[in-house]
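Read the single chain below, which is given as structure tokens and is the form predicted on its own.
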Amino acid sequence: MTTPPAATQRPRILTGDTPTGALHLGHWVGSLENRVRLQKKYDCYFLLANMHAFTTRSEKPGEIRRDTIEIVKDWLAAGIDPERSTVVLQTEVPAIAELSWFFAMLLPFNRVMRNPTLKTEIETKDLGDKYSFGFPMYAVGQCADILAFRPLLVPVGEDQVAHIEMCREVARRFSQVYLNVNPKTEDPDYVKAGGLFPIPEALVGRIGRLVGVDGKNKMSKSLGNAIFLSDPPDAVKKKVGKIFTGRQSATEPGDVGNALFQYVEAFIPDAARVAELKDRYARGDNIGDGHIKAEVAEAISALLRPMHDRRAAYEGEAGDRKIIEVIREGTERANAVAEQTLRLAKDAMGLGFWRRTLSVDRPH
């Protein structure tokens, strides 16, 4: 059997998003900010999960395609620097399609069903019966899509955490069943123990579930009530004057609970600042509804920016030629990662008949 290859100097993170259209503050506060922070001291590497784009969306690639391109947009503008990590398509990556066959023969059709992600996009899709076979797959190749480059935290969002579980249970499964690993081993110790992956563990953002603008459902582009990151700033004010309380004066007690001050706790930056506001909202000392949101308003144009200053330079058809190179060249770094882990999960399985070299040529 191969030997598995030597760590890398830095931990390896993967995480990623399925382009289904514009980022927007859920995404920043959920796990965005938490991948930029991370680039500095972990090898990162970003999927563009366009393969389960089409389980909802098959008849419209055009779209798939655009959708792709702009989600990098997004991902360069709020600071993911290609240098310093790696892009990553999906449908480029064969390894990933392989693994995600192996691994659905280590899961039983029932326990894939019973994801409660999986149940709840079914749900809040209106999809009842009538989703296509490949779209329950798509929990599975989550699974391959991070045990390709075999990493030791996921950055996700609170709702992807039971994706991330599953993961874990096909990363202990595979050691156990093809390497002879003790189920009884300690997740840290499985590498150790002769196991092919490590057991990864989610890293939930600061802000696992930002309430939309509606006041009431979790931020969505599908719902109306995003506040994107390419939003400028009239737009932005505009959003969040929506924001909902319920409070009727300046000095009438408010609850510092409501959606609003969420907002208040999350993009306003001076700690003391928001004590203060709480406090005087709290006690309704003469401080409007109106004046707070202007405030938080200017504070999400403040934060976002830098991030349209950066998302200039990739504007136009000439910004298209750019993303699309930064994905090709991050495209062939990772396949090489992922190739290797391909091999080295072929060998336990007795498939290492022999070697295959993939390459990534430029678009023309």
The other form holds:
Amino acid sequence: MTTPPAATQRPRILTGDTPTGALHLGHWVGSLENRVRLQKKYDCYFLLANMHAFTTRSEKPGEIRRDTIEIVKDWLAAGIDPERSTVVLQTEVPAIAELSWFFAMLLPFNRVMRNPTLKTEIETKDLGDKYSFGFPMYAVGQCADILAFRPLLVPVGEDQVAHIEMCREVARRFSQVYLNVNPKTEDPDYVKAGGLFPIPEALVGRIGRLVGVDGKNKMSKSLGNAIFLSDPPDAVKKKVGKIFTGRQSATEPGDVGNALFQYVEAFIPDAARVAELKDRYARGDNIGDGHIKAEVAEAISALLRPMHDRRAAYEGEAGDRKIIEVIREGTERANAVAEQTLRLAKDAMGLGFWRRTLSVDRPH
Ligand code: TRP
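What does the same protein look like in the form predicted together with tryptophan (TRP), given that the last one was the form predicted on its own?
After this comes the whole thing, all chains and molecules, with the earlier chain placed first.
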């Protein structure tokens, strides 16, 4: 027997993003920062959910392709290391599409439609009752995205927790139905009890919901209140300057629960300095909002600077080619894992008629 590479001995993590445009600080504190940290200890799979992008933008394939490449640029700039972690293109992992079908049969239709994240999305994206059949299907597909890799952890933003909960239900149900695992089995014991999937846990970032620079809504590209990871220092300064507090003067006692102080806490790394600023602000000890904003902007730009340096390696067409190669290599590794999961799932379901092998060729 050959020794497996070290990567396969580390516990696995899977998470992903739907490519919808540039990543911002909300993504960073919500999940990206966790991913960068966790790649040292875990075997990480980062999924480009480009199939999901088609659920609401099926008539814009060019945009989706561009967004897919751009989000990888953001990931690599943020510190995802392609030597260590695996970047996966969803549409080239056929096991995900196949598992989605099987999992769709284990989830009651009304259970899917009650998923609170889907419901919120239907409202906020104003989908009314005109959304495609594929739209709610993505939530089932997300169970397959995750379980194809049999991970222990799924680092996500707060808004994704409902999806992970549904995924956990499917994971339990599959092992109960096809592998006779006792429904009373405790979550951590599923594999020991003969189940196929560990019951994965969501890992939410240190700030579930970062307020945007409008000081009101959650940071979001579509609301125009985002600071992007690619923003240069002058743009950061301008945007931070917009955070509204309503405070009139440097001597007025301020509310340290306001939007500006969410940024102070999120981005000024020195805890003693944060405590000092809070204390002086609360007492109105001659400390103006403008001063605090300048400090916040500087801290954010210091965080983003190394990202901009790394991003420079991926500019232009040559950069695109490098990125496509990162995706291709990753997807090849990912298929090895996902195909094995699918084979085990099919065996459990009485579908193990014969074996198949997939390959991922170079782009033409
Ligand atoms: N739905 C997630 C989002 O919009 C993206 C996603 C797709 C995902 N598949 C996943 C996240 C699997 C975690 C695990 O952000």
